[in-house]
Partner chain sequence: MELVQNFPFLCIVFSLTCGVLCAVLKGRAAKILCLTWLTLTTAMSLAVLIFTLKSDSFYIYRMGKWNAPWGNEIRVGVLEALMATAFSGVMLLSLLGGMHHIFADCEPEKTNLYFTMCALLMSSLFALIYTNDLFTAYVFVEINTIASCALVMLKSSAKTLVATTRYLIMSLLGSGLFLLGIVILYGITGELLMESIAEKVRALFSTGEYSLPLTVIIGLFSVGLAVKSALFPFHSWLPDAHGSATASSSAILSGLVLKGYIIVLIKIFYRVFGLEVIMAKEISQFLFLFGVLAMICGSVGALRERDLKRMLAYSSVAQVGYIYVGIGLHSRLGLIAACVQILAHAVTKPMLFIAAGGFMDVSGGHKSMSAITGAGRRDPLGGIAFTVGALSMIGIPFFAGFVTKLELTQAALGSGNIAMVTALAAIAVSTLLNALYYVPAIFNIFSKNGQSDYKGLRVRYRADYALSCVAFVLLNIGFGAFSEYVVGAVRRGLELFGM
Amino acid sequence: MRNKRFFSRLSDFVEYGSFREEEYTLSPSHKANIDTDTPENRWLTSVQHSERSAPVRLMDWLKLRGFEVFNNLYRIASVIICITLIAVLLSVVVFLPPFGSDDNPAVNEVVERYVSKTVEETGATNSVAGMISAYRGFDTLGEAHVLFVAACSVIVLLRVDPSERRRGRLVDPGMTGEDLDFEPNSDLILRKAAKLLVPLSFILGLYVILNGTTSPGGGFSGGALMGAGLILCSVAFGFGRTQRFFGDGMYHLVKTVCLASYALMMAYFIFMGANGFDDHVWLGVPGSIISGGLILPINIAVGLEVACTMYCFYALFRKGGL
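Could the structure of this chain by itself be given in the form predicted alone?
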């Protein structure tokens, strides 16, 4: 009778407990160390493992070795993907046609029209500007929308609530929300250099935008120069000085007006061209600033869009707002 009770309790211990050698109470007055390496325990262990289902055993194995196996497979897959991508790119480069050859697929009637008809049809002596802003203006409009969506995404992710900034609920407890805490402007050399470089940056940016139809340049490059000027101004003099003329309201107004104007101009071009109508846009005098038809206002809109986006990214990453 005692042996039966002993094996019953031992079976419960093996089924619900851990396989260790520990004290097991046979009676209130007697304690004994139980050796788990016995024929009875080995038999109970085999029975217990046989009763476990395959999914349970798989989950147990994944808990023990799953992370290690995943890391190994991840490294192997990364190496295979990199080698495959390199091989594909090299094979494409090998089979590319010779550069500058007259029989290349890219040398066709489209390129010939871009080169020979740009001045006549767009009024721009810069063939690249005529192609980007007139012939393929719809693609450039998509690029401007990409900048707009990127700026909106960064605002959603990084913007700090102004009410929390006023209450001092910032990531760094040492910051009080004042502009000087984010951009100290005590560097005399930086301020003196900024007084010279900031106006030059804006003037050069405007020059590049306005002469985009007659020389290398345009909205993207000119907007980058103006955005760099805004960033330098805020670094040298603080966000408070920059916000006097370029704050939240001005940023949203400029971006919305520029993008909407660009979209309306391209919609007019597409509608008139698709229906075979004359767009009646004065192309100006080729070679002068007032030339290129709508290319000039398109360059202005794109330049302001790029400048706003660059400064927006900097301000949001620095202090969570404009």
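Structure of the form predicted together with the partner chain, please, following the form predicted alone?
Nothing else is written out below except the one chain.
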């Protein structure tokens, strides 16, 4: 294995995109052993006496120092990649229109329409909300499903079957306690703070979701806030507390109902719009909570979905299930 040095590393790297360090590092004993005919000694003597041809010496040297050379080359190469990439990209920046000016190409009739017609056409005073949920609602539908597909993937990877979990706890409560069991909840400061913060983050999350049409925020940010509140609750009071009102079935119910109703709403909206029918959606009073037509129910659906997905992520990471 020892003589597998630079070139084999290189070929490994080219072929598999990776290599392993330990195999190539010189052991200390190997270094200390001076009298034997090691590549190191051969190299040293050959340098001193110049009795070997240059290629042979080079090969010996590479055999000897292969690992260090390769490691350094790898590091240097990554710095070079980084600098080249940055240089190329900066050369683009040089030609770009100046930052913050009002005549750059991005300011065009689309933007004007989004700003000036949002209230009239979508009923939302926050034109970002109007844009992502109504004008470009199809993108946002995709985005909600990106979160869903990621949640499913994490479930595939980390979910432990509940029956196994229970069995594991019965056999050895101490062993599985670290990850699979409930959080320790002995921290007084955390609990006191959580008593204040959990309701606060729920109310803030709800506020952000409901006011998504009139102020900054919306389904995603509000949902993330509520999710953070749920996580905090489980951290401070243990998973048992949250499990009482938010278990596996509840999670699936909320997720499915939210996503399906979101997709149905969007499908209705798109179908009516594309076929030129009137969709009979009351846009509400701009500026009040009930405004924005379908944006408000969409925000609620997205918010709930994001909240339970965020909590689901955390619960899966901590104990492998809800």
